[in-house]
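Consider the single chain below, provided in structure tokens and representing the form predicted alone.
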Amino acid sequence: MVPWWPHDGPMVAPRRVRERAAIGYTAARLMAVAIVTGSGGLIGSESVRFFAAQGFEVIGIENDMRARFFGPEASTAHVSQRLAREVDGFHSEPIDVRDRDDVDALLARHGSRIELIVHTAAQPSHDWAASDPETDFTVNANGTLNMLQAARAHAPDATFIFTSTNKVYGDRPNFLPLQELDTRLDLPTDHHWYAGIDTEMSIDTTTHSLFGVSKVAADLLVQEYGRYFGMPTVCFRGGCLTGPQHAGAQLHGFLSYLMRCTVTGAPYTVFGYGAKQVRDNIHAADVVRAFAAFHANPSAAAVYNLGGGRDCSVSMLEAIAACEAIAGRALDYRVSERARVGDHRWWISDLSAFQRDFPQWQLTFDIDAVLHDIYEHNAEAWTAQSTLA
């Protein structure tokens, strides 16, 4: 029998487990269900492993749309197969979140046993969204609506966690008074947002990209279901979410793809800003620990910016130098003058609101640890694949 929590992890039993244990239910009847959409992706797969270790029966929703979005090298099929082999209490359903009837039937089947929904399924790329706006919007917005409505109908008390994005703010960060330093763009130290951008930044009158628009729609839906229907919902507006499970495709997952190109010798293109654009990066493990912290004490319609913060920020030039140092070889790269539409010149998340509400949560990976983790888990396989090609 899987314990309610791992011996080396946080001792936070699921809410209904605690309630039912208090009135004498047996362990066999206590296993709560966690639904994880996009379970083969970076955050989805990390969520599967974490919450299964906490004693949940975890049901994945995964139809490998990443292979359609970014090609066979981005397929999540092997991740789903490995999770099925290695994670007790997990199984995956090949459901498309755009299929309202299938989503509703799945949640109806498990009903009140569902305690947690982690919704990570998405089309995640600026560039791909512009090539097929209808698919982008129906996956990101309509798919989220289907999940919310099914949760409202069959598991309204379940914590609903949505992986939103900082792209909901559009290109407004590009109008900040950035200074050009040797290796990065940065704000003056006395600027209000020097430590990171908070949720007070307006999302209006900006260029969002079509991807940003579909994620704004989903983000607002999650908030309104929390407000209108009293459901425990949260939007985590992520910066760059990363880790060794990232597929490392050209259009998505920049740190992983950057390291992959460095290791294999493949050429890399930086789009715009003289390669001095800045991102904060957060390891998938720290993201999922934030999910768990919120689930232990949820509220309705919560919104947080979630990223690596200033201490885990890096420019493209700085990231290239770090990848080269770790891999022991130079990256073949060029800098294009064309920036992506709606892309940010600078983004660092203000983590203070979440840390204030959940002081037990802290980052455990800095940028160096993130890059070493990506390298150590993937370098051998990447090298083998490039040799075969």
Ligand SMILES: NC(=O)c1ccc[n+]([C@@H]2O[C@H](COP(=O)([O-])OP(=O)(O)OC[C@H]3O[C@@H](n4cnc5c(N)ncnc54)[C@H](O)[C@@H]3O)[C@@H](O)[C@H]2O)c1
Second form
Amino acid sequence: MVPWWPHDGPMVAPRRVRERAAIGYTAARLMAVAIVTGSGGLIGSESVRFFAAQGFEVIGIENDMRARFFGPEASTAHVSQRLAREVDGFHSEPIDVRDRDDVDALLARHGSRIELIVHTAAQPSHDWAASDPETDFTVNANGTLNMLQAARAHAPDATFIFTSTNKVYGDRPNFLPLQELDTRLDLPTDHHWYAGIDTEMSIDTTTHSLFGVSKVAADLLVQEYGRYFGMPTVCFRGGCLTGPQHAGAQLHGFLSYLMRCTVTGAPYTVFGYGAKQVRDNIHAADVVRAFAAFHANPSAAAVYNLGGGRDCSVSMLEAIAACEAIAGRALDYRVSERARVGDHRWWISDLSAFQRDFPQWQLTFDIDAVLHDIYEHNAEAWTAQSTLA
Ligand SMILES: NC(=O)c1ccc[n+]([C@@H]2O[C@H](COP(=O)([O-])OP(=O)(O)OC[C@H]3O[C@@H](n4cnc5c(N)ncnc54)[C@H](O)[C@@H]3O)[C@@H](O)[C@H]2O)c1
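Could you drop in the structure for the form predicted in complex with the named molecule? We only have the form predicted alone so far.
Below, the chain from earlier opens the complete complex, with every other chain and molecule after it.
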């Protein structure tokens, strides 16, 4: 089991946290509720398992909208069913985060027992957002507002964790002085963001994509509920979040989908940049451990970039080679000249701010371990499904 650690970092803990420490954290947690939106998704399902193992009663909010976004193969219904079977103290409500009354009623029902809210439900793709901006915005922005308002009304002391994205910076990283190397684009080693980009990067005057805009709106709302109302909120601006539970689809979940195509022989298209674009990848387990670290010592209106950092970064070409080596077969891929609007040529997260505030947290998966984990958990099922199709 993953250890639960107390944190003695520099941030000021709210009253509730000090009370918890005074009466003994384990006892205080017995009746505590954690609400997880998007509980069938990659990060949501990992959060459910983690916080249930810590003794929380975990209540999911999940309406399988991922199947509507990306088709039946991206459905998370089977994950929700498995969680309901396997995780004690968990149940899921088929609520749409856009439904203000349903969200409010759920949080009112559990009130001050709610100690933690992990808000991951989202429309997560650039390209899908352009096809239906209204749905994208109402899920990502209005849905977040509904969660914040209900939290403020019924559980204002609960830690509110929001999974934001590096797309809040729009395509600004594309204007860094990137050099073309053999297998990847990269910054010169003496560039001040060589180790990773921090939150000082501007979010203005840049192309975000409509998805980036709806996430910026949500990100700023979460910060504002921290600043204006003093709620313990945090935005984790994610790089590529990944892991074996990702229901990878062409439009979202690139490492999972890439491995799936390599295993099954399905064709794969890389969009733009000569396949030398760079992503940093973080395993869902490490993401959720970051949530736990923050929850152990929350502050108001915190913002961090969170990804795999330089050591867990890959270009598309490097990721393809790694998948081929693990799967033992070549990927059938082509490189389209057309890049996705607002897509990054290069992104590596600077993790130093989070590591400074939470020195106990560190990455436990490198890129090789991430890819092996995805392969080992899925290869057999993917092969069986592709044979039946
Ligand atoms: N995966 C990544 O690479 C990545 C990167 C940066 C940020 N993020 C953010 O992290 C969060 C989690 O990402 P993920 O990869 O776990 O996504 P995911 O698609 O696997 O999970 C999201 C879940 O939310 C559910 N959902 C969607 N709309 C809903 C609604 N209206 N009401 C209730 N449930 C709804 C979906 O059905 C899905 O199961 C998202 O907010 C995403 O924007 C993800």
